[in-house]
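In structure tokens, one chain follows: the form predicted alone.
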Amino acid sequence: MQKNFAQLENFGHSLSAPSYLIKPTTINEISEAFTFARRSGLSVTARGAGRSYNDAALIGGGIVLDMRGMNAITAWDAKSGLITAQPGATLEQIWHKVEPDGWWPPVVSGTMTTTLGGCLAANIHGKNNFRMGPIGEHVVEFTAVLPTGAEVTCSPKKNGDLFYSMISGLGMLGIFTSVTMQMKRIYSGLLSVDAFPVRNLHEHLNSLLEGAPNHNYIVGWLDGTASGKSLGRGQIHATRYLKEGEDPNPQETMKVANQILPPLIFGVFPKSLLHYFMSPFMNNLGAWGINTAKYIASLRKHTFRQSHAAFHFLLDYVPNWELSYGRSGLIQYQSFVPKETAEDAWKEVLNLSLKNGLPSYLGVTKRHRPDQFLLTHAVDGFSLAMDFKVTKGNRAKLGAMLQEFDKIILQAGGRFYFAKNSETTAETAQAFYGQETLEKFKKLKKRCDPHGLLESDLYRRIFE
């Protein structure tokens, strides 16, 4: 079992931690890593693609299991739409496999590079959460190895308590080793997208609420630099699947070659270099200019067809875009607020960010519904994700402001998502999870991990 020492970072490059890195390729090697950790007095955490914006896949001074070597798709049934894959398989691998046969993953993140194990640990949501729920609702069965060395198989009916806890459990109860999921039948490689502007936060949230029942996906872009009567303005993309027969040539549009995002702009300029040209605009004035130009460009309502990959994976349009934020990186803050209180809460949040001179450079909104997973982040309402640039000069002020955000969101009955927020405290987590939920989680933790081997910097921050 080879161990390397590495300085690992989160996706936003705002946090880092030194760790021993192990790259298992078999279940036995995972068990060996647990045995080694127990003998050495070290903690263990799993890491997929490292796409979390916070410290969920970091463990200072501990062992990180890089799961990307266990990435095989072990079974695919094109008739039933059932796929089985190892935890290191990415969403990109999965949709490449299933789409040519007329299927699509039922829930995806904003990037196709996330791993299946990471998606389940965070229980990711997509632009269709209001309709399809989180990714965990589409898992038929999974197997996992526990820190004790025991291997378990879980489904909604078999070991159901573990099923609904390991999915959403942030990797703190065991390590996924195989996942079987149900894919979504599609009849075209294209989606029909209605794009239209919204003038303020009230109109923004009403459009999400009223548009969701009539579409398969809905997502909003929010201008975090706008103020006054324009506070919360932006653009909505409301999207539906094409029905059988609407696409005259579905076999062609569902080919992987017709879905892949082009690496060049105008067929000439490499997108991989774009982040260098974006960097000079990553300041308050530049962000205001870009957001204003984007809003003006969005004022024309229009409907168009777009490939599944182009619609879903916006974060993959510009490779390494996060580097444009500079050496100190970025923090993404995401809150989930009930529909009854969201408008007032986010007005306060947006105004506070502007007052502090720390506007969000990118805002994204979605419509949500509750789910039954133990560490759920979902509500019957909306989410707002906000990107903030981190600098040496603003780090303390930004962290303090985000904790003020937490108070506003808690008062509004909101929740948080721990693939994102990096400044949330244990007190805040206890307030929105509730004591009963945390007690259930601690009992499962003691049962699955009696020696407390599985930890992460996030776990230490939130649960200890």
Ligand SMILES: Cc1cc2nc3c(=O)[nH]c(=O)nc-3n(C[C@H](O)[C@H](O)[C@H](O)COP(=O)(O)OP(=O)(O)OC[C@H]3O[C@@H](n4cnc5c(N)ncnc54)[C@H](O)[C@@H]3O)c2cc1C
Contents of the next structure:
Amino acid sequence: MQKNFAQLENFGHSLSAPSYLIKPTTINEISEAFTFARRSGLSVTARGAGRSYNDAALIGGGIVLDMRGMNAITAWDAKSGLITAQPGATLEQIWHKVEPDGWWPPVVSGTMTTTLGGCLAANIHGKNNFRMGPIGEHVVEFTAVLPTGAEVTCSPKKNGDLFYSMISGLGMLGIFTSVTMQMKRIYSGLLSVDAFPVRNLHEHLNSLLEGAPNHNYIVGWLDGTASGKSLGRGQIHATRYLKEGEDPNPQETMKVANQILPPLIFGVFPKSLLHYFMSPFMNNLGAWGINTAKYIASLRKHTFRQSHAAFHFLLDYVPNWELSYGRSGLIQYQSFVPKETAEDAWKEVLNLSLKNGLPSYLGVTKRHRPDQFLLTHAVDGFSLAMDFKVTKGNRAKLGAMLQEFDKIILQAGGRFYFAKNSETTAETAQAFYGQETLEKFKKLKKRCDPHGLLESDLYRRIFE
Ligand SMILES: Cc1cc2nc3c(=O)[nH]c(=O)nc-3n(C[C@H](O)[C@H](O)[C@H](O)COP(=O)(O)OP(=O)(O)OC[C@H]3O[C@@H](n4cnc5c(N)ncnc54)[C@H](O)[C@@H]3O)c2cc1C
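Could I have the structure of this protein in the form predicted in complex with the ligand, to go alongside the form predicted alone above?
Up next: the whole complex, starting with the chain shown before.
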């Protein structure tokens, strides 16, 4: 078992942790890593693609299991749409495999680089959360190895308590080793997108609420720099699948080659260099300029067709875009608030960020519904994700402001998502998970991991 030393970072490059890195390729090697950890008194964290914005896949001074060595797709049935893959397989691998046969993953994140293991551990949501729930609702079965060395198979009916807690369990109960999921039938490689502007937060949230029942996906861009009467303005993309027969040439549009995001802009300029050109705009004035220009460009209401990959993975258009935020990186703050209280809560949050001179440079809204997973982040309402630039000078002020946000969100009956928030405290987590949920989680943790081997920096921050 080879162990390397590595200084690992979160996706936002705002945190880092020194760790021993082990890259298992078999279940045996995962078990050996647990045995080694127990003997040497070290903690263990699994890591997929490291796309969590926070400390979920970091463990200072511990062992990180880099799961990307276990990334095979082991079974695909194009008739039933059932796929089985190892946990290190990425969403990119999955959609490349299934789309040419007329299927698409039912839930995807805003980047295709995430792994199945990471997606299950966080129980990711897509722009269709209000309709399809989180990814866990489409998992038919998974296998996992526990820190005790035991191997378990879980489905909603078999070991149901583990099924509903390991999915959403932030990698703290065991390591996924295989996942079987149901894909969604599609009849075209294209989606139909209605794009229209919204003038303020009230109109924004109403459009998400009213547009969701008539669409398969809905997502809003929110201008975090707009104030006063324009607070919360932005643009909605309400999207639907094409029905059977609507696309005259589905075999062509569903080809991977016709989905892939082009590597060059205007056919000549490599996208990989684009983040260097974005850097000079990553300040309050530049962000105001970009957001204002985007809002003006969005004033034209229109409908267009877009490939699945382009619609879902817009952020992948600019590789390493996060580097444009500079050396101290960025923090993404995502809150989930019931529909009855969201408008007032986010008015307060947005105004507070403007008052502090710390506006969000990118804001994204979605419509959600609750789910039955143990550490759920969902509500019958909306989410707002806000990206904040971190600098040496603003770090303390930003941290304090995000804790103020937490109070507002808690007061509004909201929740938080631990693939994102990095400032939320144990007290806040206790308040929104509730004592009963935390007791259940602790009991399961004792059962699956009696020696407490699985720990991440996030776990230490929130659960210990
Ligand atoms: C650009 C961008 C867009 C995003 N958009 C969305 C979005 O739309 N919706 C959404 O929900 N999230 C979104 N995310 C967050 C992302 O989907 C989650 O953070 C996801 O968990 C990352 O997967 P990963 O493979 O990188 O996992 P990592 O970040 O490496 O790990 C995440 C968690 O999974 C655990 N883990 C990893 N592998 C295993 C395994 N085999 N067994 C057990 N536990 C494991 C880790 O211990 C950790 O707790 C986005 C992130 C980025 C960077």
